[in-house]
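The chain that follows stands alone, in the form predicted on its own, written as C-alpha cells.
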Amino acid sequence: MEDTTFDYIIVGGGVAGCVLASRLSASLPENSILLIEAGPENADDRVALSMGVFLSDTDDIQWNHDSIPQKGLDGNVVSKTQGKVLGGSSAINYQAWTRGSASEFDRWAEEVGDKRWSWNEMLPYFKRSETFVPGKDMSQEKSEAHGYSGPIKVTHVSSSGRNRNYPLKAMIADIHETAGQKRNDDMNSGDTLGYSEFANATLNGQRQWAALCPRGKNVTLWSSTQAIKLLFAGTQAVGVDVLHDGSAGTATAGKEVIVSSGAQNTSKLLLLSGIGPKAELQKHQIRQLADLPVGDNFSDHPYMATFWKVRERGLSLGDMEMVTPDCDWTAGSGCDFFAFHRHEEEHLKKLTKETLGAKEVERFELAGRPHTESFVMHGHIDFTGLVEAPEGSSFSFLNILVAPESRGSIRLASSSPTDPPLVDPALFTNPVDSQLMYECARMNITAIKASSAVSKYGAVEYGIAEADRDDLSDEALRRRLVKTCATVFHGSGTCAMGTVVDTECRVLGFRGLRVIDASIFPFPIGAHY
C-alpha cells in the first residue's frame, strides 16, 4: 500500500467493480484507479475450473451471511452467501448467463425517466461483455443481439467445448413441453418466455468470470482489503478507510469513490458511513450525513425444490462416472434448459389488485415480464440439507420466483465494520409471492407426472410426506416450500435508482460518490445476477 492517493477508487472487485476497472483504465489511461477487494486475488482451481467451487470448501472466499429468521418460512433461516474473491459472486456461482427481458428494462427506463436504461440503450453494453457461442440447435449466423469479441465466453451446453450429453435431456425437454412452454431459441434476445438451452459462462471446463476482464497498468489492486468507512469533505467523497491484515489504512480519491460491493455490503458500507435512515443510524450512534432509504427495498429470488428418483441407474450426477466419452460432469453445471413463465390466472390478477399499489400492479401486468422460472439439475441438489439423497439416479426441479413483491432490508448488527449485516429478504411476506410459487410448482409437478418422466422413467417424488404425494393444494405445496426453500443469491434494490441514486448512479446529495451494482435496481429483474 505504498501509493494511497488515486483519481478513482472502486470499492468491491465483483462483477461491476472488475468491469468498471477494466473500462475506466482503457478510456482514462492517464488516470490512476484503485480497486479494493475484501477477498484474495486468486482462488486457485476452485474458481478456475467450471465445477471446482462445487467440489470444494469455499468458506474462505465467500461472505457466509445468513438471513434473520424468515416469518414467511415459519422462522427458517436461509443462506445469503456472496463472493469474497476477485470476481465476486461470478467466481462462485453456477455460471448461468441471462440478461432479463426487454420489457423490464424499458419499464426501468420509464420509471426513472431516462431512456439510457431501456433495452435498446443497454444492448450495446450487453454485447460488449461477451464472446457469444451459439448452441448447436441455434442459428450459427452472427446475431445483432450478441457480441463476439468481449472478455467473457458465453456458451451453451451443446457448445461449451466438452461433451455434456446428459442422459435425461430429452425427458427434461418433454416436461417443459408438457407444461405448455414454447421453445425459445435465444433466451437472451430480449424475449425470455419459454424454455431455452442453458447459456453459461464456461468453456472447455474453465469458468469465465469477471476477474478475466483486463486491467490496465493504471489500475492498482488492493486485495484482502476491506473498506470500512467512506470519507467526506462536506458533501464531497474524498476517500475510504480500510482494513488490511488487521491494520487500518486510508485511500484518498481525487475525483470519485465508486461502490460496487453487492446489495448487502454496499448498503452496509453506506450505513456505516452515515448515509441512511435516521432511526437506524441513531441506534448505532452513527452521525447521519444524509437521510436516504439505504438498505430498504431488498429482494431476492427464492425457490422451492421438488426431488424425483428415476427407475434406471446410471442416468444422473452421483450415479455414474464423472467423465465419460459422452458426458463430462466437470465441464459445467448439470442443467440443460432454463424456462421462464408468466401466470395469468384470474385469482392471481384479483389478488394483485387487492394487495399491491398501482405501480406494483403495472409491473406485475407488464407484457413480456416473467413471474417465475424453472430449471432441472441432474442429480440430488439440495442446499438445505433437509432432504436425504436416494440411491440411484434422480433429478431436482427448481421453481423460482423472479418477480417477488416481498421487500426486506439490510440493517447493521452494530457499528463494527467486521460484524455481518442483518439480512432480511422478507421472503413470502406478500401473499402474491406465495401464490405465484404455488402456481409454478403445481404446473411443473403436473407436467412431470404427465410426461415421459413417469411413463418412461418411472419418476417418483421423494423427500415429502406420503400424504402429500398426490396433494397439490396450497397447504401441501406450502409444506414443500417451507422444507426446501432457499434463494439463488440474486439480491438487489438496497440503493435503488430514484430514491438513493440518480440515473448516473450518483448518490443523491453527494459529489464524487456512486453506487453501480445490483443495489441500484428499482425492482427485481427476471434474470441471473
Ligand SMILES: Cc1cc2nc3c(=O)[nH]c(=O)nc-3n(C[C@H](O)[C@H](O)[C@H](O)COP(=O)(O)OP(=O)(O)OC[C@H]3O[C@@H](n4cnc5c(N)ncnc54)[C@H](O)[C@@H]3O)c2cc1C
The other form holds:
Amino acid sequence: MEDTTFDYIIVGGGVAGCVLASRLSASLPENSILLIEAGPENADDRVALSMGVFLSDTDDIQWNHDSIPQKGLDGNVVSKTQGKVLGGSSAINYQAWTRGSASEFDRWAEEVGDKRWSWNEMLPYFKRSETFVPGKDMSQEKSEAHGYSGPIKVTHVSSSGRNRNYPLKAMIADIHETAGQKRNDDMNSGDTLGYSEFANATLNGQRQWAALCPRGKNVTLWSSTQAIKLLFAGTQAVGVDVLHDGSAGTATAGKEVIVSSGAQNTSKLLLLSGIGPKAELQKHQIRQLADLPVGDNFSDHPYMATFWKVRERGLSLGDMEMVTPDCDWTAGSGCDFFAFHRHEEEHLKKLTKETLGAKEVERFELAGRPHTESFVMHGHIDFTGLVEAPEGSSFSFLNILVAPESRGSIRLASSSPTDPPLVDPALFTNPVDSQLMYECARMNITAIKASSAVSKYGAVEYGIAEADRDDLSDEALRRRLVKTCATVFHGSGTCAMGTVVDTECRVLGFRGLRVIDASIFPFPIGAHY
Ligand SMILES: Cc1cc2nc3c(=O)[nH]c(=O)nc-3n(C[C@H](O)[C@H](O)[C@H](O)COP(=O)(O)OP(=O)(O)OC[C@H]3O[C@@H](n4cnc5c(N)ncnc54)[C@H](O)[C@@H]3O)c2cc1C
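Since we've got the form predicted on its own here, give me the form predicted in complex with this ligand too.
Complete assembly follows, chain above in first position.
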C-alpha cells in the first residue's frame, strides 16, 4: 500500500466513524478524509437484510472477542463481539433504536461542565440521523422529538413496512401492565420510563445501518485495513500505521487523527500507541507517551433471561412458518415492546449509600433515569447456549441492567496488534448490580405468573430446576443469572470524557487526536448503543 497524506484520518468505520465521515465530508468539502476500516466494505445480504446476520454465518465480519472469566458469574465467559465491517456493530446488531433519557444527558453535561452534551443540545443530532415512521398507535403528526429526513429509517414494529403481527403481542403488553408499567407512546422523547412499542432501525425487511450515511467524494475508504499504531511528532498526532493483507503501510494526517474503533478496540489502539496507565504499558514494553486511564471504567449492560413455554402451538419463532400473510419473522427482531424501569426499594437505596461514592449515589437517584430494562423475544432466544429449546412455542424474557455500577477494563494481551484485547466488563462485581437485577427479575416473573401468560396460555418457566420455579429468593435468582447471563453488547466508558478526553473529544495532552465513539461515555446510559 502506498503511503498517502490526508487532512483527516478516521480510524474505524463503525457507527461513529461512518457518521463523522459523512458529516465532515459535507461540511469540509475541500478537505481530504481517509476512513480506515478493518473489515470489508460490503457484506452482502447478511447485513442488508434485517435478520440476515441471525440466519447465516458471520464470524468473518465480527471481532468475536470473548470476555475474560467473570468472577461475578462464577468464572463464566461472555461474548464481547463487535462488528468488523463497514458500519461496524450497526451492521450486526439487533436494530433497537433508543436514545436514553433527558435526565441522563443533562447529568452528563453537568458532570463535564459543557451544556452541549445536554438533552436539548443533543436532540438536533438525534433528529438529524433519522427518518422516523411513527407506529400505528402513535400520533401521525410530525413531532418535535423526531427527524424526518435522516439517513436511517426508524420504524416501530407496526410501521416497519411488513406485517409483524406476533401472536403473543397482547399477552406481552399484559405482562408489562401487570408489572405496573405505564404505556409510553414515545420512548425516544426524553422520557424512557414505562413500556413502548419497539423502535427499530429497519424498513421493509432491510437493515438501516451506519454505512448508509452518504460519504462525499473527498472521503477515501481503506477497507480490510487495520490501524495498528498512532504516530506522533511530539504531542501532535500525525498519522497511523496500518496492516492490509499482511502488508504494512502508513497514512499521514495533516490536521487530525480521529479514533472511532469502538469501546474495546479504541483503547487497544491507544494503549499500543503508548497512551495509557504506566504499569500496563511497562508490562508490554511499550514506551509511554501519556499517563491517562485508557481502558478503565469499562461497563456493559448485562442481562438475565427467563424462559417460558406456552401450551398452544404455532405462536412463536421456530414453531410457525417464517413468513405468513400476517407475520413476517424476517422483517425485524421478534419483539413487540421494550420497557424501562426504576427501582425505589428502600433496601436498594440503603445499599447504594453504604457501598457507592457520593457521585454514584447522585447518578443512581437521578430523577427519570432507568435502572433496568426488560423485553420479550417471541421464541427461544438463548445466547449462552446453556438452555435447551423446548418443543412448541415459547418466549424469552430479558431483564437488563442499564445502570450498572460495576466497572471493568480493557487491557492488552500482548504488544501484538493482531492479538485480541483482554476484555473484562467485571459483571456483577458491585453488589448493587446483583440486587437491581434480582428486583427486576422478581418483578417480571411475578407479573408473568399473574398475567394472561399463565391464565390464558399456561406459561411454565423452563431451563431451571423444578424446585426453583416458585423460588424468587436471591439465591434462586442468582442460579438463573449465572446460567443465562450475557450482555447486550453496550460497552462504553473506556476513554471517558473528563479523564481521557475533553468535551470536544480531544485526547488530553495531545493535539490533533480525538476519540469519538462509545468509549467517551462518562457513565452508562439507559439505552441501546
Ligand atoms: C451483537 C450486537 C447487538 C447490538 N444490538 C444493538 C441494538 O439493538 N441497538 C443499538 O442501538 N445498539 C446495539 N448494539 C450496540 C451498537 O451497535 C454499538 O454500540 C455501536 O455500534 C457502537 O458504535 P461505535 O462507533 O462505538 O463502534 P462500532 O460500531 O463497533 O465500530 C467500530 C468500527 O471500528 C472498526 N475497527 C476496530 N478496530 C480497528 C482498527 N484497529 N483499525 C481499523 N478499524 C477498526 C471495527 O471493525 C468497526 O467497524 C449491539 C452491538 C452488538 C455487537
